[in-house]
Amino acid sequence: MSAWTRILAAILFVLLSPILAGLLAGLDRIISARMQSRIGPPLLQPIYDLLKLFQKERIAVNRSGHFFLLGYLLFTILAGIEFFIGGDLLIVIFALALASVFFVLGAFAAGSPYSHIGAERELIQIMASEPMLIMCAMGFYVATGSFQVTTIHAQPTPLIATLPGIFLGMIYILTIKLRKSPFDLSTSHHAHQEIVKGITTEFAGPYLAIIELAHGYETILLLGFLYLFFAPWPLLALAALIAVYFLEILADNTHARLYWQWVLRTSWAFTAIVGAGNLILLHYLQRGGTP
């Protein structure tokens, strides 16, 4: 990938991701409403909401918390840029983890007990999802011999054939990352789920818009991870992403929130079974079936 192509990819990610994420959120609301026998809002409503939040008055409950929110947005964008310019997958994962830490610190900086509880639950969600992300990078490395996104993307055959367990594990933690039931511990996008918004309780106006914007960037980045499993066949990749996102919406509307202990146990167990199991089997097959 040439330097100009990398620059173009970075610019397109920064400019288009909020729009794509807004359209996905709009479809999410419409489909969720139809599942609940409602009409639902317009497709562009999430984008309207985001623009309206940026126009609200800036009320600072704690200025240090707002600094941490900027770090959350910045490192999420940097992680996405590194991914879409074909960089190192480990750097992407570490930058994404650092962004999550900034988000948690921002919530801890507020004085609300609801915000603190939400931050603690966000840490639990990080503990539940990060092992599978690292396992995904390991799987790509074992299958391709590289952590570079360009190398992984350039494989002649879809990696879903050799990494089906890793793919299932990524779908599982995607529910955590998208903040959907039954794994929406720290906050929820649905008003009927809770009276207060957990980790985002003390943020409003432009600062809440920053959180929503960062979440949009993260959503597109995570879907990019799933795309790599089908990269040689773009149409199949698009169909798979649509199917996965629909399953996430279906799970969100048919399951109640689990206790945090269940989230941690089930995510680690699933990571160990499908993720580690897939890696062990792949390594065994690459060695020709010899121990």
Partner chain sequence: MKQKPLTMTRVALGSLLRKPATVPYPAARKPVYLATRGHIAIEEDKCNLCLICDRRCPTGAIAVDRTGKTWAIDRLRCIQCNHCVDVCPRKCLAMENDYTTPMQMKRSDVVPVPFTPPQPKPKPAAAPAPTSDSPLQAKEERPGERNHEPPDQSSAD
The other form holds:
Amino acid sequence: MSAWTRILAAILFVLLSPILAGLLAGLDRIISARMQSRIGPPLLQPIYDLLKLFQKERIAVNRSGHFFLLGYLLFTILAGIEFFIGGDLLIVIFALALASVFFVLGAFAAGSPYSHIGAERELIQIMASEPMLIMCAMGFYVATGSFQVTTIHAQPTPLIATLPGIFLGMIYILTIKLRKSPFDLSTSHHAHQEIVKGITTEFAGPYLAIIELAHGYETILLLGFLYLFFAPWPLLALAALIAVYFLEILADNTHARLYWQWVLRTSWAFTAIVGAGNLILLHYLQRGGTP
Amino acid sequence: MKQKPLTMTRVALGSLLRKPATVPYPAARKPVYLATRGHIAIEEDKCNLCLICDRRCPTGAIAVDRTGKTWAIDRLRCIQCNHCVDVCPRKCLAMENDYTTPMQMKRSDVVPVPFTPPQPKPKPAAAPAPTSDSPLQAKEERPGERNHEPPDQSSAD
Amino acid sequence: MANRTVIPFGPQHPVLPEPIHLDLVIEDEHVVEAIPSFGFIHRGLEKLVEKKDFTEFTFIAERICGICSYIHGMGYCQAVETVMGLEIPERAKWLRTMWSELSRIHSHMMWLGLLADAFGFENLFMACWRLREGILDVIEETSGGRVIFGAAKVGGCRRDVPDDLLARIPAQLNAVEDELRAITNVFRDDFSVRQRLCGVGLLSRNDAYDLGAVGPMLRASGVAQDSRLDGYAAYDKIAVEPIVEESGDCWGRTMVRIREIYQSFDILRHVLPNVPPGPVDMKITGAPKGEFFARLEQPRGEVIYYVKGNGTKFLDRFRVRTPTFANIPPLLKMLQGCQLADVPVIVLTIDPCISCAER
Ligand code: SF4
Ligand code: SF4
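So the form predicted alone is up there; where is the form predicted in complex with the partner chain?
Zooming out: every chain and molecule, the one shown earlier first.
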């Protein structure tokens, strides 16, 4: 990639992601509504919501909280840029983790017990999902010999053939990252939760908009991860992404919210079985193929 | 008993394929039934401003003004209990089965009532008893007199 | 030793649309203690009985609660009728029974939805409420109101239901029941639902009895108690078997209510074709003098109405002991030691109606 295409990719990511994520969320809401026998909101509703949030009054519970939120947004965008300009996957994952930590700190900065419990649960969710992300980077490395997104993207055969387990694991943690039932612990798209909106309770107006925005960037970035598994065949990749997202919506609509203990246990178990299992198998296969 | 995963899937996918059960409210409305208690309507020609509905309404939603000759209802206070319909001696109130459009501001619906009270005759012997029409009115003999009274005195009683 | 935090829960809380406040003392995510405070929605309805004509007070009695509204109205009327020594017409008794059972179904279906909402299962919540609309339609067609029936009256019923309509209802009920099966199976079998309900909020048989639990709370802990057995309205001519579960947890209470829905469908199928012809109303003369306790079975449990008349149009005293009030001590007991995530579920399994309890 030349420097110019990189800059172009970065700009496109920053500008288009919110719109894309907004449309995706809109579709998500409509499909969820239909699954619940409702008509649902207009497609552009999430975008209207975001614009409206930005227009609202700025009420500060705690100023340092807002600084942390900016960190959350910034590092999510940086992670995304690094990914879409074809950079290093490890940097992407660490930037993303740092962003989540900023988010948690932001919630801890407010004094509300709901916010605190939400932040604690968010930490647990990070603990549950992070191993799988790292496993994913390792999987790509074992399969392609590189952490560079450009190299992984340029593989002639789709990686799904060699890394099906890792792919499944990524779908699993996508549910956590998208805050869908049964994993909508720290906050939820629905306010009906014992800790109200958990980690986002104390943020309102433009600050909540920042969270939504960062969440949008994160969603696009994670879908980008999944895209890499099908990189040589873009159409198949698109179909796979649609199918995965539909499954997420379906899971959201067919599960109760579960406990954090359960989430942590199962995601680690799942990571260990499908992720590590896939890696070990791949390792032996490669050794057997090319001694 | 056995636990099963994903038991809701069939229902969710079924609903996805079916028509939604909700209606986009102001554009489309749910059908109402014959018995539905929607809103109170008045046939103002029959009303004789007897005040019974005003007094018996449990929430005080109806305000009958004899001087101004109006019958008014505050629809936000009305609880659709149908009591006024039951007690109205002239049977001029009715419970319609459709709902009124939601209001954007609090207000009363005021209906002018064309009723003219029979003038009390000077000679009591010749008086055709208006009592059968409106017992309260005849007893108090107010509407005829009140028109001539200064407003402060009428508010005093 | 973990830090103790106090989490305020209510009176404004999205999962608990009821104005009760609980201070939850939390250690990690375990509730050590729950301290309730009440009185956010006291409306002084009992006092109003001294200001309203005893017949017109029915409207107020019906509005003690928005969900078991009909049974409140009916219980009040029943108490006054007993004080006055009135024997209401047979048809009125059967219609009252019909409306009580319809109330029970719609209340339980609403509750199932709220419970699903409490454990974060939006789709199940919507599904329950969508089916409940079918019952509300029947209620609307027969009484004119969707939740406030406005059909109770001292001396009978305020409106009659035409026979052809009565004959049509069973088909409508069957349609709802068929669809409901798929939903209640989810409550019974689904893995994620069972994770959230089984073994949560245990209440032993003895505790339930000692702390004075009523209704499905009591029956889910293995005590067969149901006031419908007393045979008020037309219940003396219908066999009602109290529905009992032994487990005493949230899942047991859910099962009791689900089975009660089906039981009510059965009762309705028996009641509807048997409503006798005749008047639904009788003329009332005089005023109540004397006192009486009426006991009825609401969807939430046993409710008690106390009425004291002094021979004038205005009663001396009216008192309601609502089931929610009786179920609060067991609730506090169940909350001790539970997880924070379980609090909404446990609070909901008593089917709280704080507006009822505070009147
Ligand atoms: S329906 Fe009831 S509340 Fe409404 S105006 Fe008539 S008496 Fe008053
Ligand atoms: S009770 Fe009937 S006649 Fe009397 S004021 Fe009311 S509407 Fe008019």
